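We begin with a single chain expressed as structure tokens, specifically the form predicted alone.
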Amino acid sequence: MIEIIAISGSLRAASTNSALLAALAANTPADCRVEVYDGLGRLPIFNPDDEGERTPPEAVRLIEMITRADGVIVSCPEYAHGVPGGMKNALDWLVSRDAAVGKPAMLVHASPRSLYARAALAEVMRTMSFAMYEEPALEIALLGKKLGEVEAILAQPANCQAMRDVVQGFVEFMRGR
């Protein structure tokens, strides 16, 4: 069984990025499980002085989840042409660890307008030595949609198939490494 951790870079209760990841988790191939990480808002601000024995419990949980996972999927909004602080903070907790080194990772998108954040996030993750799956990314335009609209869009058969296909491609990428 392939184990994937999915992280939404948004803390909003009605986050389209979180909705996309939840739908993705529900539309995975049979030999794959996607677990959505729910602790982004509980992570303390990264401080190198708090590493080692002083690493906060939520940071330890994230590090262990990434370490155990076969791969990571991130869906992240763009704020002021950049990666939201909470998402960058989560990655900072991984910087001095081996959790990211060679770990397959993929970006998916809930907005066609988050081009700056996508590029910045991919650059940060490559610098951290994540093995980025660079195939055509899954992008389902959910920006500005209400909850009912988001659910309807994500339930469309073509979008469900696109989610299964992108995860299957990511699984094949992981197995080929």
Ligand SMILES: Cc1cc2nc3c(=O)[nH]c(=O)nc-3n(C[C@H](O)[C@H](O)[C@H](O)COP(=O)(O)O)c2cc1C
Given for the second form:
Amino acid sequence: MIEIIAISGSLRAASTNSALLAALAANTPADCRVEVYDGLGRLPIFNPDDEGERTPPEAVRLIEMITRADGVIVSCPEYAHGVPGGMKNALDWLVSRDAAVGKPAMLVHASPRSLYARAALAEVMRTMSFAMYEEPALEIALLGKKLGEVEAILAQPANCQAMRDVVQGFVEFMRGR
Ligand SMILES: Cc1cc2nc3c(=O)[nH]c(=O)nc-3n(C[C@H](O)[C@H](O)[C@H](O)COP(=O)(O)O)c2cc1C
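Moving on from the form predicted alone, kindly provide the form predicted together with this ligand as a structure.
And the full complex, kicking off with our chain again.
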């Protein structure tokens, strides 16, 4: 069984990025499980003085989840042409560990915009030595849609197939490493 951790960069209750990841988790290939990380809002702000023995419990939990996982999927909004602080903060807790090193990772997109954040996130994650699965990107345009519309779009057969295909491709990428 391939185990994947998915992280949404948005804390909004009606987040389109979180909805996309929940739909991905429901549309995985048979031999694969996607667990959506729910602790982003509980992570303290990263401080290098709080590593080692002093690492906060939520950061320890995140580090252990990423360490155990076979791969990571991130779906993240863009705020003011950048990566939202909460998402970057989660990654900062992983920088000086082995958790990210060589860990397969993939970005998926709930907005057709957000090009600065996509590029910045990919650069940060490559720098952290995540093994980025770059192709093909999954983009389902949910920007500005209400929850009911989001659910309807994510339930469309073509989108369910696209989600299965991209996770299948990611699983093959992981197995080929
Ligand atoms: C404070 C703030 C700043 C934003 N800045 C940008 C931006 O620079 N570029 C962009 O494409 N979208 C921007 N957006 C729009 C969000 O990226 C977009 O609504 C996103 O899809 C929301 O994701 P969510 O539904 O998962 O919360 C901004 C939204 C907020 C709340």
